[in-house]
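Here we start with a single chain on its own, the form predicted alone, put down as structure tokens.
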Amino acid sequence: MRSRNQEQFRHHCIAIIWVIFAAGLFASPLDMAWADEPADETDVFTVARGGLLYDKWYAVMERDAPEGTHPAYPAAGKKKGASTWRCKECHGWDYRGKDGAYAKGSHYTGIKGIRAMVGKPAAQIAKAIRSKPHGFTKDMISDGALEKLATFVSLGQIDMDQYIDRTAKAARGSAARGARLYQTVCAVCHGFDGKELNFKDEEKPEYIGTVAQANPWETLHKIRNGQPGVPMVALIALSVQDQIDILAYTQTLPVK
């Protein structure tokens, strides 16, 4: 077993690897809300920060998971707790809410996705999230990383029925193409094979291939714009057939 030091070493040279990666090699426009306009250094690390706090607000923030259920989430939901108050649990990584992969089993909770928010005012959005139903104070989301926030809702989205076909849960990648991207960049944290890192325990393993195949749209949500409370590199400077490509190879490793 690594120990904790090891484990932030091998986080912190992966986003040094990323730096001269990106730089060397990507220099492909951004493929976001915006279209065809690219966006400078700034938009790049306000989506992708937007993309985290969208995730796992309390844990991108270093503070306490929220107590108790939220007081908006559906009677009907079977969720319970601080996983109730995340923007991903209602509205979905997909971002349809109801009408996407959440339309039914245990995320259901009935309520609409954030698509409509495409292309509007951050400035729109924030004060819907400070506004009932969502509710969530400066206590909670300071104004910093509520403009964040507002602008992943508002730019960092992508039409991911557009990319991953629902049904097969299949992404509309080239694995082959995928697997350069990700033997040079993501193996260095998860693996050659993917199973380096464990998200749960021996007796039921959960890696990358394992997440990918059963919810490949929260593995694309996180090659975009990282994981939550680690320093894993977000992608979101590819482009989004890249991340799509690096999301079909991950389909293709071991899920135990």
Ligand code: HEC
Contents of the next structure:
Amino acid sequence: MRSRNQEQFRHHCIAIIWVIFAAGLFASPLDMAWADEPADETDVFTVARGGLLYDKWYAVMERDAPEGTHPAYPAAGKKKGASTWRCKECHGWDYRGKDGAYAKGSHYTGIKGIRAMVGKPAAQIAKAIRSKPHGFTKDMISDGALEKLATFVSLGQIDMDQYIDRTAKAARGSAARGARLYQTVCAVCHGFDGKELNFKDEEKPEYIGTVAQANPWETLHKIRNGQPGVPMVALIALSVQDQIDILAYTQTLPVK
Ligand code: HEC
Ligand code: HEC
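Output block for the form predicted in complex with ligand HEC, input the form predicted alone:
Next comes the full complex, and the chain you just saw is listed first.
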């Protein structure tokens, strides 16, 4: 009697495992298309993934870049094409839009930032991303990705002005402390001098040092959340001061 129960139990378990497996196989192909997700996703992972999507959602989700220029991108703006669909292009690396680093220069749009959305319900933010003037459809940003993006906007922003001197573009951190983290974490891929990976070309190379000096806000966003579409670590789980110390050190690396 007992063994028959056990046998039935075993069959049940096998059936359940099959259902889970099949559900996985046939889950939304759109959500499956993008990089691996942990089964027991933590809140900090959700936020970092959202930060990556904010940077360049179509690279994270491995989708074709959107065609044409975003309808809400101002005609007077200097950019066109796919990049105008990136959240950062209108709202900035410092999340301050026209009131931050994009107040002037080739990225100027006159569009406000997203700082006012800190702590707001993710559902409200998600709705704004789906509706005008945004109009991001499910075919562009899946529901699963939308949730992460909205969570990032609500919980993942930091006040960069607190950590980066806007005029001097200097990180308010300790390069000496940052060097310890850089050498043990970043150097594996970027090299001790930051020149192992060149983001541009031979003629006009762009290294970590180049980006960190020219655009500390972008560098900080990437230190926290990673780089879309490539395997790079996200250090958002470290203290903000650790992240700023790394930024301070990268600002000492060679620019060419
Ligand atoms: C082409 C430019 C453009 C792009 C790209 C863009 N936005 Fe916006 N966004 C706007 C404009 C314009 C507004 C202001 C709308 C208004 O005030 O009615 C706005 C407003 C917002 C707001 C509300 C801010 C507030 O204080 O009310 C949030 C949140 C937001 N955007 C998030 C995002 C996210 C996330 C992305 C990327 C998926 C994104 N936006 C991409 C143009 C853009
Ligand atoms: C596992 C490998 C890996 C590690 C570790 C890593 N990165 Fe990266 N990182 C990459 C790759 C790959 C790219 C993209 C290179 C390209 O686009 O040519 C990249 C790009 C970047 C960029 C983007 C530059 C741009 O303009 O697009 C920055 C900034 C950066 N990394 C900083 C860091 C820092 C700081 C650390 C340490 C906290 C770090 N990375 C750790 C692999 C890594």
